[in-house]
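A lone chain, given as structure tokens: the form predicted alone.
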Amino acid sequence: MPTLNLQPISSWNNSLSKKPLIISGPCSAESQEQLLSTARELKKIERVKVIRAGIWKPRTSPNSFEGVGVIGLEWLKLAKKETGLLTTVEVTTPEDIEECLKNEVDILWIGARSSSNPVFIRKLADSLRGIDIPVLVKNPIHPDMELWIGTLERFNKVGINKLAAIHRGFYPFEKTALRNIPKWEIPLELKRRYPDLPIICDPSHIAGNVDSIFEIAQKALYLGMDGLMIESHIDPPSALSDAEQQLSPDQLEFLLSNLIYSHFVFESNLKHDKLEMFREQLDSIDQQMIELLSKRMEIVGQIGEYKKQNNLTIFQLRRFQKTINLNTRIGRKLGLSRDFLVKLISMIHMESIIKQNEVMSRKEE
């Protein structure tokens, strides 16, 4: 496996010395005003060291609001000299690298749309060969881990070791409670590989709403994550974009005075706890399991309605035996036992039967 050369953020500036680091922001620099106001309001908050701001925004539809441009960055730099707060921006082609070094952007970031693209990534990093300056990678888009590592090596190959990854969960197939689903598991596991990496947990896209926010942030730094990217507006509600998962200033503050910081009590180079480490990957898996569940008894949910409209039974045993025959299977050659899949698929099974059950059975009203 190869190996990353890195160095600790406390080395990448004085004031990033103290831990966790803490980066906060608008979603999107809106205008000048805007951006001004909001950091000066993060520059009380003390635990708070890095802005962060949208420049340029990469969104799936042209008629979303997809940032003022280089102007942007004009705002940014008024509110670092004001605030001696460090800036980071996203970055999507080499020429957005250019106007950042130009107007003095400290860290450098890289969406999830962009990671998910390797010839994207070799442009970005080659634009950055020779250049001192911190690069922070998100996880693509999908639960895709090698590719996530291969971004993160491309920039390292051209000598970026000021390096962290970003983790801000993975696009859902299905409708999920939260905007991301978190995917612990994945993060973990690039923390095994490269123990010296740091990562640093985005909560406010694996959330979407600020309802959960405070939960993630939380399980991040349980997990040891070396930081969070959490998202901060003046004024939330008339945010341009994502303004659903925005924080005010003031909220903001209230949440990280109310986290839990117990990691960073101990040593920097303490060992993760393998096996918390292990569980919280099953607590993960196990969660997308019942998620997936659910959908599922949603789909049988819509079978029972067509039997019932089509006067078709409940149960029909050449389904089930070609659902054995095929997960079993299946399972087999992952490695599981026979008998625990027969067990599994026929509680499942079971369990469909009384749902269709209730359906067939509800009178019409």
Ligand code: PEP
The other form holds:
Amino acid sequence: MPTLNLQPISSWNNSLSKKPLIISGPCSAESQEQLLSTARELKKIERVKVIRAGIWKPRTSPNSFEGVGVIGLEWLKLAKKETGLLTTVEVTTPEDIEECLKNEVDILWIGARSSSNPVFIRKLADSLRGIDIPVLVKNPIHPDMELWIGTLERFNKVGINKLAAIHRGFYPFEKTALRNIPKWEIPLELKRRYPDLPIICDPSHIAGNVDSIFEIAQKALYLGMDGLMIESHIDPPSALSDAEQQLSPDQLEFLLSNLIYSHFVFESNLKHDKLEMFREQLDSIDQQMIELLSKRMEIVGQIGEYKKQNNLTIFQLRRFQKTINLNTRIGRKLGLSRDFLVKLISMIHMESIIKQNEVMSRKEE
Ligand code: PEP
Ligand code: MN
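Requested next: the structure of the form predicted in complex with phosphoenolpyruvate (the form predicted alone having been shown above).
Then the entire complex follows, led off by the chain already shown.
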């Protein structure tokens, strides 16, 4: 297992001595006015120590807002001068890093799309050799902890020891209530392997909507995470990116003042309490199973509609046998007993028939 040579967050800057580290700011810098007014409001919230802003936004679609570019760094520098808050920016190329250093950005962060790509990371790390700046590494989009560690290691190898991981959840196979599935078992395992690696949770990108941010932030604190990165915009409805998940500074203040921080006392216990850790892993997996079952039932409903329209029968024995055979074969290879598999698949099948029956017997309005 690779080792990481790390310095605690409290040594990064005098203003960061208090735990947890709270980073906030807009998803994207949009205008000088937007960034400065957000920063002024955030400055009033005592727990917020670092302002974030996306300047170059790696987006899924080229038609989405891709950031204002270098001019945004000038606005951020003004915000820093006026408020005294530290600044952090996502960098995607060595040129971005150079611009950030020129503009006195205090902390760099690596986004989820970049941290999935070792070729980009090698270039970014090479350009930081000999430079003393903290780097926050978001988890890769897909749940590959080794890749996440590899990215952290690449920065550590060039001498960056002010390092932290950011947990922003993982892209779901199927749509769930959250934008990204937390899979808490992964950051917990990372913490188990590297107890000195600070982990910051990004509830905004896990939630994808403002309603779930509190719950996720609270859970992260309970699990002993070292900080939170939460998006905040002076006028969320008008935001050019991630409008649904940004809090106004007032909402952020309310959220931060209602979180329970005293769970921090559990932190050192938790690191060593294996049973608690295993239970968290089980809870996370159970939750994902339930989400998948619900997704399955949605599709069952659609099949019901289709069968109704085409006058097909609900129960099709051949199909049932095929499902049993296929899944017991897969499950047996994964170490599950035949008896358990047959019971499980039959129960799921039975529930599906009930659901289809409901759909098919529904009278047209
Ligand atoms: C962001 O922080 O605005 C962002 C783009 O996040 P991620 O890389 O986690 O998708
Ligand atoms: Mn965002």
